[in-house]
Structure formats: C-alpha cells, structure tokens
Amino acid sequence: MSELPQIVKITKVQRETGEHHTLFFNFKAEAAPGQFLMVWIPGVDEKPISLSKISKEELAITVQCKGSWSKRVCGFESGTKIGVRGPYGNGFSTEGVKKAIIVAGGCGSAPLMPLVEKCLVEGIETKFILGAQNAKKLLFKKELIEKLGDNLYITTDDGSEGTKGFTTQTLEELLGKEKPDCVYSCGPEIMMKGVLDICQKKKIKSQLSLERYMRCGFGVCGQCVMDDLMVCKDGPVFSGKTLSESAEFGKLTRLKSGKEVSLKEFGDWRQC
C-alpha cells in the first residue's frame, strides 16, 4: 500500500450501461472484495472508488458518469494514464459462511462483484438481489446471469424488468424461506438501512459497505467520520452489529463542507 499515487495506464474501457464505465489498468496489488482505491486525475481531483474487478494481473473500477470528475473519467480511452493509491479499508469477510445473500442497489453492485467471485471460488451458496430504478440501469446484469443463473433476482422501481418494487421486499421474501449465514449489501444508504432492519429482525448477520465523503483514504483527515468511526479506515464494510449501534447510519451524512444533512429530509444524495 502506498500513500503516494502510482501512475498506471488504462488497458481497457468497458461500457456497462449508458452511464457506467469500467476501467481496467495494469496495477498489481493485494486487494480484498470491498476495498477501494483513491483515484487521482491530475489537475482535476482525487476520489475514492471501490474495486469492481480483482485479479492477479489487473484491477478495475466502475464509475457512474454523473459529476464533473466522473464524466471526465468516463471519457478516457485505453492508454490514458491516471494516478492510484491503495487499496484501502476493510473488505467483506466470508469466514464461516456457507450460504449468502447479496443485495445490491444501483452502482452498489460494483464492489459486490469481487465478493461474488470469492463466494463462487469458496463454494458458498450465493443468491444475488440486483436492484435499480429501471432496466437500463441494471449494472452487471449479464455477467451475474452467467455466474448465478436462477440465483439472480432482479427488481426495478418502475417494473421495467424483474419484480416491480425494492430489493428489500425481495430480501424479506427470501428470508421467509431460508436463513443464510450472512447478508451482504451495498447501495443507497436508505436501502441498506432497510436491509439491516430486516436482518436484525430475522437475527441474521450482515455486512454493509458504506460511502462517505473522503479526502485522504487512510484515517488522517477525518472527513468521513461517522459517530466515532472513520469510514475509510474502520470501513467501508461494517458489520450489521456495528451499524445497529450507530446514531448516524441511515439518518444523516455530511457534505463536502462538513455540514450534516438528514437523509430523510434531504434525500439520499448519493443514490446511484
């Protein structure tokens, strides 16, 4: 792990949906599912981005083209050089897990893709709930169908594909029939709060990956503080037990300025 950016070359750019691009690059590092990189675009900014592909030969990130930084990244082609440092944070743990349900909302499926790979390699029985606002925004759908087949459950808010409704509704239905060893989730925080509440009610362990505004990535600047924790260092993956004791999870977050905003009143502004 380096705290100075390493310049790497993008080897491939893959368009996933109309607004999601995956960038592969020649950066070899020991990384775990759920960890993230700080990605630096010279003259623009540096942002934390979860790893969506992990292999011995290369790593990849998946970016949603919605802001000035990400739109710049989405315009990159093979051969473009960027700066990366990391990987940082705590990832997902599969220790003792033989049966898992993974819940993804929007671009939250990106950091969960390496977890799917890990589960399959370890022989863990895996079901995946993939949710999005509409069919056009279902990220990694084709790849998940190839890997999981009938164990993939699709939900869309508008009913344009799969079940009309929310991922939490499908999760409740599955948990009414079976009990996994762990439920994993990433996506809009309001959705994950629903996932946590369901798991608490059913007495099922969970691990959830959070997003907060970050500057350093390794616990120095304090920008990503949540309660007395720092999401970059203590997370971004937290146990359901830890989050159930949080006064802030699912209730408020902080803007770049440090101002606290209510998720309920302001809306989940990081929604994918």
Contents of the next structure:
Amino acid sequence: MSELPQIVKITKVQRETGEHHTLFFNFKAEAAPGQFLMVWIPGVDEKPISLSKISKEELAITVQCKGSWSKRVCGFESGTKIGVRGPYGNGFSTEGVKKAIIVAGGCGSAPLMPLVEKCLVEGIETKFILGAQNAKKLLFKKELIEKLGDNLYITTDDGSEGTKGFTTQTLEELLGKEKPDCVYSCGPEIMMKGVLDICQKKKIKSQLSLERYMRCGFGVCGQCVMDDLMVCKDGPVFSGKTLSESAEFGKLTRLKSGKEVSLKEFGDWRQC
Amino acid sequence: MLETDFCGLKMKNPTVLASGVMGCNAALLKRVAREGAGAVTMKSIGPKEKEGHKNPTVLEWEHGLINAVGLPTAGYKNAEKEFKELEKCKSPVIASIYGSSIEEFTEVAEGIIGFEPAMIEINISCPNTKREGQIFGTSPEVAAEVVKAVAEVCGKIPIMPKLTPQANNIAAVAAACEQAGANAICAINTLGPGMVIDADARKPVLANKFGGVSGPAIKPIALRCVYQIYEAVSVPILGLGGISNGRDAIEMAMAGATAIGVGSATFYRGIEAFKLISDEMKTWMKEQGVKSIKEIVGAAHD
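What would the structure be for the form predicted together with its partner chain, rather than the form predicted on its own?
Let us now look at the entire complex, which starts with that chain.
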C-alpha cells in the first residue's frame, strides 16, 4: 500500500457562496475532523486542503476560488477526476470536552464543519462564531443555522450581517459569561493569534488549525516548519499551549524558497 | 559504544540526518539532534533564492520515496539567522551547498564559511535540476575540479562531496575527489532519476515528471557504492541510501561507512528514527560482542 494519490471522481459540486465551492468524492479513508488531504490536479499542482465533510460514504473539500489552482478547481463539475492522498496530520480532539466554542474566520469554517458534526453527535454544548468580511462571504451559514440555531453568532467586518466587528470581540463577550472546556479555531492566522491571546488570558484550553506551504504532507521534507514543528505532521491542529510557546505563530511564515517573511508582509496562505 | 569521530566531528552515534530532509530551519534541525541524530545536515543552500518545483514534489511509492523538490533555497545571503541559531545545536551541523557552476559553488562556500559549519557537504549529485549538480558528480574530472575550487575557499573546514550512483565509476569519482582535497566522501544521493505514472490520470505524478529515488529500494545500490568507494579512498565515508533500521546501519558500516545517513527512514519511523536505529545497532553489537562501532567499519571487505 503506497501513499501515492488515488484518482477519484467528483460526485457532486455544491456552490456555497459566490466564491466557495464544495467538491464531494468517494474516497474510503478513516478521517478525523481537522485532517487534510493532498489534492492533486494532474499536470497542474497539488495542495493541502482540509476536509469539510466526513462521512462513511464520501468526503468533501471546500475551496475558495482565489488562486490559479483553486480557480481551476472551482470550474470542476461532477465527473471530473482529481487525485487525493491522505488524510494527513492531527485533527481536533474532543476528549473531555462538554462545552465548546468554535471560532471561524473566512474559509476557516471548512475544517470546522466536521468538528461541529462530531460535537453534536457527542452531545457537546456547542457555540459557533462565524466571521467574514461581509454577508456574502459567510461560509456554511445556512447549514450552521440548521444545526445550531441560536448558538450561531455571526460577525462581519462591514456590519452587513450579524454584529459588526471581529470574531474575537464576540469571543471575548461570550467568555465573559461562560467557561467552555475548549475553544476551537481556524481562520486567518492573525485572527487565531487574537483567539489564542484571549484564551490564554482566561486560562481556557484551545485548539487551532494552522497552515503553511507544504510539499510532502507527511513530515519528511520540512517545508512547512514553524519553530521546530512540522505543520503537516505535528499539526495542522495545535494546542493553544504549544502555540503560546511558539516564537513564530502569528508572526512569521516561510515562502516556497524557505525564506522567512512576516505574516503581515505575506498576507495569508489559506485557500480553504 | 556508538561514539564516532567523523573527520573531527564528535558524534554520540554515527547517524546523520541526510540533506534535504527536515533541514529547512535551525529549530527543526536542533530538534532532530535532540531526538538522537549524531549529526545533522542542513538543506542544500544555493547561490540565489529559489522556489523549487511545483507539487507533487515528494511521494511515497511502494518501496521507497521519490522526490523532485527542485532545490528550493533562501540563498546563502539569507542563511545567517539559521546558522547563528545552530550554534546551540546539540550535534555537529553539516552545511550543504549547491551551484550550477564552479563559480557558484565557491561563491556559496565563501558566503557561509564565516558561520563555521562543522563540515561542508558539496552537493554535486542532485538528479532533479537539469543544470545544477548533475553533470558535476558523474565525471571524476569535473567532480575533482569543483572539490578543488571549494577546498581552496574552505581552509580548515572539512569538505565532503556527495556523490551520485549515476556515475559510471563511482569509485573513480571518489578517488578523484580525495585527490582534489575532499576530507570525506558522502554516498549516495538519490538514485535515478525515476518516475511515477498514474494509470488513471494518464500522467506523471511528480510535477517535474522525474525525481530521485530513495528508501529501502536503493539500499543494495548504496551498499555496493560505499563498498567500492571504501576500496578506492582512505578518507572516511558517510554512507547513506535506504538505511531504515539498526541492521541496515551495521551493514552500511561493514561496507565501509564511518557515519551513516538517515533520510527516507523518517517517513517510515518518524523523527525518532535516529534513536531507534542507534538502539537497534547497540542491541546487535551487544549480541555479537562488538564493543565499538569502529571495529566493524569495512568489516565486509576481504
């Protein structure tokens, strides 16, 4: 059994927002929320993408039509073949968690959807803060309303829906009133740094899903290194404790060449 | 029992992290040292910042890995921070350099000698770039020319060319390098290039189409190369290629290697591979009544 990509056919494409597409495919794998696949478009490129749906029958990824690779993926219809290998990395853990707050920024809600599913199955009391630049970019809003009702909190940068402002402000408000066992988050790293800082201050455990440019996906090449951690294998989900000791989290990332750059200079990797 | 002196490098055991594996930054190299590597090799540093190939770049096939990463590098001008951080590394640090001409090799060597790495590996054997490396390691004359030029720049810092199994006569290349001033020989780099095609996709899988083959599949070739080199040179050898467990490492030592490189094994056994391999070597040595690893270096020779 090798780790080479397996060619699978896309069975369904779901348009989520104007710029987010979910691709379903049959790929039998034991996957945990927060894990990712290396997704190969033959002849084009391969990227690490978190699973946004996990079931026995099928898996799905959600892609933001942003870069040249993802724009291509967004043009795919049912029947298109893609290569997938994985799942890789450590997912989110719900061990000992009875009460959770989940914070998603932009397309960060993609890897958090299977976590919501898991929380509901396990009877974990779950609140979800969904943030985006504007109302049009709120990914998985409908699904989250169906699943969580009043426990969904929406924020937009421009106030076009929900509370105007950032997810971190809503998190701080919620944490003023309650104490969850764990805060889960995925989104722009600058936002997650804010989430971590708030959780550390309140002494609440957290788990955050990170991204760095990856090559092998299985902990050999070292490309996705952050401090002495390989995001692909030691992560992509890290505990707040680990990240609070990191010199690079929220500050630095690396280019394809391996050259260090500040996150601000770089923008953000995340393509969903 | 496993203490090794390799060209003046004092190592707690003979395992060495191979270049191109986990070697992108100082912090991870230091972790590999803490996890048990006797020495660590940085990812090859080139003359200018370079992105490398598109993905897929590293794959596991049935009997090993295949890669065409394309020598990404921040360039030697951006290497200072990593070198400074590596001063606190628990194990000796080997820097690795590449260039696409003799001038570039010496430029990079000159650019990093100030950081005083314990040793400089000269990558004259990467099969993945059309200009860089390839031509140098296949010819004894050209390999020697690179080694001579780099030796002139490096002064007291030991230098070690990394050879390719693609050479028609790897022993001749090694001997020419020794004559040109190499203080050690590193063999072998990945084999090939090879390729993986996916039948369903009807396409090569690596973006670069071709890539260097490593892992268990190439062990017999690595052993043969090191065996031949041992007979041709008197400088110590860093032997690598498909070493996955203690017994493999013992066999590599018997072929003639003083130090033993570990790369692809980290895929199969994780970052713990160095400690596991060292422990397995010790177990075998105790069983066999071997007191020091030195006793078995070259033991397979007549």
